[in-house]
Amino acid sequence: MDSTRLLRRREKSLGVGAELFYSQPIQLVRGQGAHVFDETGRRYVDFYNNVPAVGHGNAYVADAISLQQRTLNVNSRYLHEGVVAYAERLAALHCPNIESFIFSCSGTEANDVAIQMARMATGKRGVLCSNAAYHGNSDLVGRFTNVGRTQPESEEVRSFPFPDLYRPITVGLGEEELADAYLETIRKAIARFETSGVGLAGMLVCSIFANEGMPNLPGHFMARAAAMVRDAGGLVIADEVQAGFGRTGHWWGYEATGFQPDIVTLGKPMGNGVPVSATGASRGLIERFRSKTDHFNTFASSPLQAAAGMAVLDVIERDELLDNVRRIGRFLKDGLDQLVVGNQHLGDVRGRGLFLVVEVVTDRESRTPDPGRAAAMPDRLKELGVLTAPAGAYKTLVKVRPPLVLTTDDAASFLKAFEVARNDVCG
């Protein structure tokens, strides 16, 4: 199908305004491993999509899904060993605080459940997040998007400046002093909850601050922030929707940033394309929530979800993908570090495992965000056969987040393309 005609049909059937990447949208028809193909047969290396974590068209996962769908798929009000076994296996991969799960279909729903759970457990209403967060798009969870920056705070939702060594809230401080400065903003936000009578239910953060821009954190920041929240009677919610399932080279992002949550939310890569997410916590927290809500989702806790989730875990372990993430991630980071040296418009490379970002700036000295060039880089990379996207609190990052099955050859191809795009867009 011609892309121009398809775009017109899309606008009519979905409505103008449904988001598309790139100034010239790309039509994809097939994927395999870390590659996708357009309607002409042209191949692109996918450096963006986190859902097919173990690869586009993964045959092992597809076979598991197909077999389960041919055998049985029902809602959660029936006993099924596959669902129980999957929950047990997930719990075994987490820290001791995480014992039981409530399954759902999206990261939004998982975070919605987590917030309700924290409020029921504490009897308080206030939830703290960063000022450049994104945790979903329901009425409840959407209140946490960019709150304190482009969206106002409320009595029940307050924010703190996301911790960042590249653009710190106070220039000239050492790491410990800078951590203290950021923690002071959390202390003040908690105090405002207490003063207003709302009280602190918890803190919801992406374990690696992905939407904020993958900032390098001051030393021990997350462990200290978590302790501060618990000392105030709140619960710590780790949003692992982007960070989890090996993305950082650890099973979970909270392992990479050095803290343990009371509640964890999982999503995107769990089913390699099958919609499945989860909220995990202690058995006590889960059972209290269930007793007070009678929470139910027709499509969640299904045998199909469990089969897809189990297959993803199998592939990550069988193919030693955590090792692959660490190895290829180091290769990419080293290569990008070399490519930004001396370029006035590329200010920083940071990230963990196979989640890296390159900061695009007007000049390296001022570190002023340059969203125009940042948007142009993915367009040029697409022309060169590599798919990325702009991201970050200031929309000035080139976001590098390929499937975990990425090979060294694919990584090398990306670095060659990035060098060309750098020269064309950033001089």
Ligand SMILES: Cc1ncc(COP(=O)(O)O)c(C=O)c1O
Contents of the next structure:
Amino acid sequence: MDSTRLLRRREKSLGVGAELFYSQPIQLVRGQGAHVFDETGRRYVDFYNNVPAVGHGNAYVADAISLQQRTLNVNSRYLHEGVVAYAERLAALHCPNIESFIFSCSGTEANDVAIQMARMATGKRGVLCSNAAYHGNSDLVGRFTNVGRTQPESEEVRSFPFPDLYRPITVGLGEEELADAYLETIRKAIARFETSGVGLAGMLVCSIFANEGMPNLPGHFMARAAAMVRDAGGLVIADEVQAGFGRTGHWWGYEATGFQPDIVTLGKPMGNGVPVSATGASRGLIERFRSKTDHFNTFASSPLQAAAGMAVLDVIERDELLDNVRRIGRFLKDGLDQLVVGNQHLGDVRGRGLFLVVEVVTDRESRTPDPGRAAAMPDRLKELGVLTAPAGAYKTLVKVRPPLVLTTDDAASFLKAFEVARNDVCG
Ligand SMILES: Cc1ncc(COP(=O)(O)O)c(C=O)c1O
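The structure above corresponds to the form predicted alone; please provide the structure of the form predicted in complex with the ligand.
Below, the chain from earlier opens the complete complex, with every other chain and molecule after it.
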């Protein structure tokens, strides 16, 4: 189908405003591994999509889904061995206090459950988040988007500036002192919850601050923030929707940033495209939530979700993808580090495993965000056969977040394309 005509039909059928990547959008018809193909048969290396974590068109996952759908798929009000076995396997992969799960169909729903759970457990309403967070799009969870930046704080939702070594809230401090400065903002926000009588239910935070822009964190920030929240009687909710399932080279982002959550939320790559998400916590927290809500979600906790989720875990373990993430992530990071040396507009490369970002700035000294160039980089990379997109709190990051099955050849072709795009856009 001709892309111009398809775009017109899309505008009518989905409405203008349904977001598309790139100034010249691409039409995709097929995917395999870390590659996707457009309507002309042109191949692109996918350096953006984390949902097909074990690869586009993964046959093992597709077969498991297909077999389950042909065998049985029902709602959660029946005993099913596959669902129980999946929850048990997830628990075994987490820190010991994450024992039981409530399944949902999106990251938004998983976070919605987590926020309700924290409020029920503590009897308090106040929830703390970072000021450049995104945790989902419902009425409740949408209240945690960019709080204190594009959305005002409220009685029940307060934010703290996301910790960042690249653009710190106070310049000239050592790492420990800078961590203290950020922790002080958390302490103040907690105090405001207490003063207003709302009280602290908890903190909801992406374990690696993915949407904020994958900042490098000052000295033990996460462990110290988690301790501060717990000391004040709150619960720590780790949003693992982007960070989880091996993305950082660890199973969970909280392992990479060094803290233990009371509640975790999982999503995106969990079913390699089948909508499955979960909220995990201690058995006590989960049972308290269940006893107070009669919670039910039609498509969730189904044999189909469990089959997809199990198959994804099988592939991650069978193909040793955590090792792959660490090895190829290191190769990419080293390559990018070399490519930004001496370039005025490429200020920083950071990240973990197969989640890297390159910061695009007007100049290295001022570190002023340059969203124009940052948008031009993915456009140029797309022309060169590599898919990325701009991201981060200032929309100045080239976000590099490929499927976990990426090969060394894919990574090498990315670095070649990046060098050309760098010369053309940031030269
Ligand atoms: C960290 C994080 N949490 C939650 C969500 C929401 O997930 P979903 O779009 O599946 O509702 C997102 C989506 O981008 C996310 O990045």
